[in-house]
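Shown here is one chain on its own, the form predicted together with the partner chain, set out as structure tokens.
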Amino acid sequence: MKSRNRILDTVQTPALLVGLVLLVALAGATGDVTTARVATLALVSVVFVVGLSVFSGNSGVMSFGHVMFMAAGAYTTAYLTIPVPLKKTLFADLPGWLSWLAEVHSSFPVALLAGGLVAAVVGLVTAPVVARLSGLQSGIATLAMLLITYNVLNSWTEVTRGSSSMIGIPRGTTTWWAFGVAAAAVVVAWLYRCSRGGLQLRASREDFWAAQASGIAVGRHRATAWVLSALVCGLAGALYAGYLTSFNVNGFFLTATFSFVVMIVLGGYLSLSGAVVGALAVSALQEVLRRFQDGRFTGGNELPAGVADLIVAAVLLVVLVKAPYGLMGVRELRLPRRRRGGGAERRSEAPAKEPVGAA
């Protein structure tokens, strides 16, 4: 009886958390063309701010880089998925050295899993860096790696095809790819969480220097989960090429990363369903706030462009004031108990004051 509540117990919160994702591919598969696109964007979403999650949300460190992993999948899946002739024509000045790049070809599916490859080696390739950086300095950092990252895609043109959009990428992401892919980011999440690995790191999380005095080697264990994240979010991005067919270099800078901070702040970036309803919660704002500035609320009057930006930054506000664990804290969804006692306890486990970063 008693293992079977302590199954129940480590299981119910990933379940929860894909039956929320659930309902939302539900409500986009029967809904109309625009409830699909709002919620597979909103999937993708999950996905990203699962991935980012998986990192920020077990050590504490908060990065501003991860978009650079959406970027990686996004772009691997450009490239493998747009149709060889069309390719030729796009990408006429490659270098010799990457001329294969122009040959290469695959479906969806294993573009979709290249992606997460491509972004867990670039993932690999910076991890280093954050293994040694904690609070600000990783914080400026990874805010570095994303710059460096902009700077190459934007001026690398014969490669990246520079400022000009990416195009003729074809539909692979439909609401059931971008739910399945979810599911398992919360799975993979919840497991990583729950490993050995992961519960070291979210130890170093209270108290770095403890962590490290007691024999946790907090730098390989943030190196790992940087590693796992990356992967996640280069998920996220083969699913958005796959699904917008086209994408620019600007999607994947400051307003993107902006964006993803909101989310997992307003959900509590300490807490992997912190992650999922902030996602879910700032995509619908997002959506519903687009929908005033187009002024389809508003009997036509159309509000000016940034209206909606403007408004997100102001609950972003209000939230680092008001709440700075956001909606979920340190919680995470579960059936509601009937035994006496169990949120207080949970509730204990709040770091005392400091909210991010404070390692």
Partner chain sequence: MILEFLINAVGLGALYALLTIGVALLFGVLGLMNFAYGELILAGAFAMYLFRDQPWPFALLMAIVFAVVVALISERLAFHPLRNADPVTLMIASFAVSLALQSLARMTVLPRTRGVPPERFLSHRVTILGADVSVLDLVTLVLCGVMLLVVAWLMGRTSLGIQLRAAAEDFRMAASLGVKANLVIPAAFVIVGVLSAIGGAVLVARQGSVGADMGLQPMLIGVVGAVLGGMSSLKGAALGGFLLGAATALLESLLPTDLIAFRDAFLFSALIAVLVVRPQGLLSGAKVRVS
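Given the form predicted together with the partner chain, state the structure of the form predicted alone.
Only one chain is given; partner chains and other molecules are left out.
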């Protein structure tokens, strides 16, 4: 009985989260075109925010640079899936050592995997910086990485087309592809969270100096989580490119960063369930506000530009005042269980005090 209860405690949270994203996928698959678009992009957001949670949720260090991994996945997918004749036109001035990019072509599944792997390589290159810094310095360093990535993509016109849009990407992302990757991301994130490395990294989140004094290699565990989260965020970028079929470098900068940070902070960045719930809730809220701003709910009277972003920011402030650690706090979605001696539902277990974060 104890063994069965232990297994149930382990699998119920990822099972519930996968069920939640399945409901979103079913809504997108059975709805109209607009519903399918909203559901698919919401699932892509889930993939990204779950990837961000692998690092920030376990380490307690908020990253503002993970959008660069999404960009790596998106550009890799574009290079591999754009038809060769069009690619030769778009990238006529490729440097000699990259000329092979104009000749290569692959299917979307291969490009999806390649996008994740390229993002993981970028994560591996940048991991030493994250491993050596803590607290505010680490967060600023991730923002600096994003600025470097944006300027490289915006300036290296021969390879990235600069500020011009990447076009001609075949649509490979469907609602079910997005669901499959989102479900896999949830399972991988949960397995890492429950692993020895994940537990040790969360111990450093609770008390950085005590974890180091106990012999935990905090830097190594942060680097591992950083690379794994880069892989997942790269998959999100590949899905994003494969769905929109065109994108611009400006889609991977501060606006996207703010949107994803709102998702994970509003849901609860210390909880995997909070990451999923926050991504879905903010995606739905943004769509409703977009329709308000376009005048669909106000009789054709459009609201001033930027009102939707102001409302999202106001909602975030209210939630943080009422629940500083987000809607889910440190809790995870679990099935209600009854006490042995009565009918009252057992409350979700929570630590005696809120996490203090990395020093």
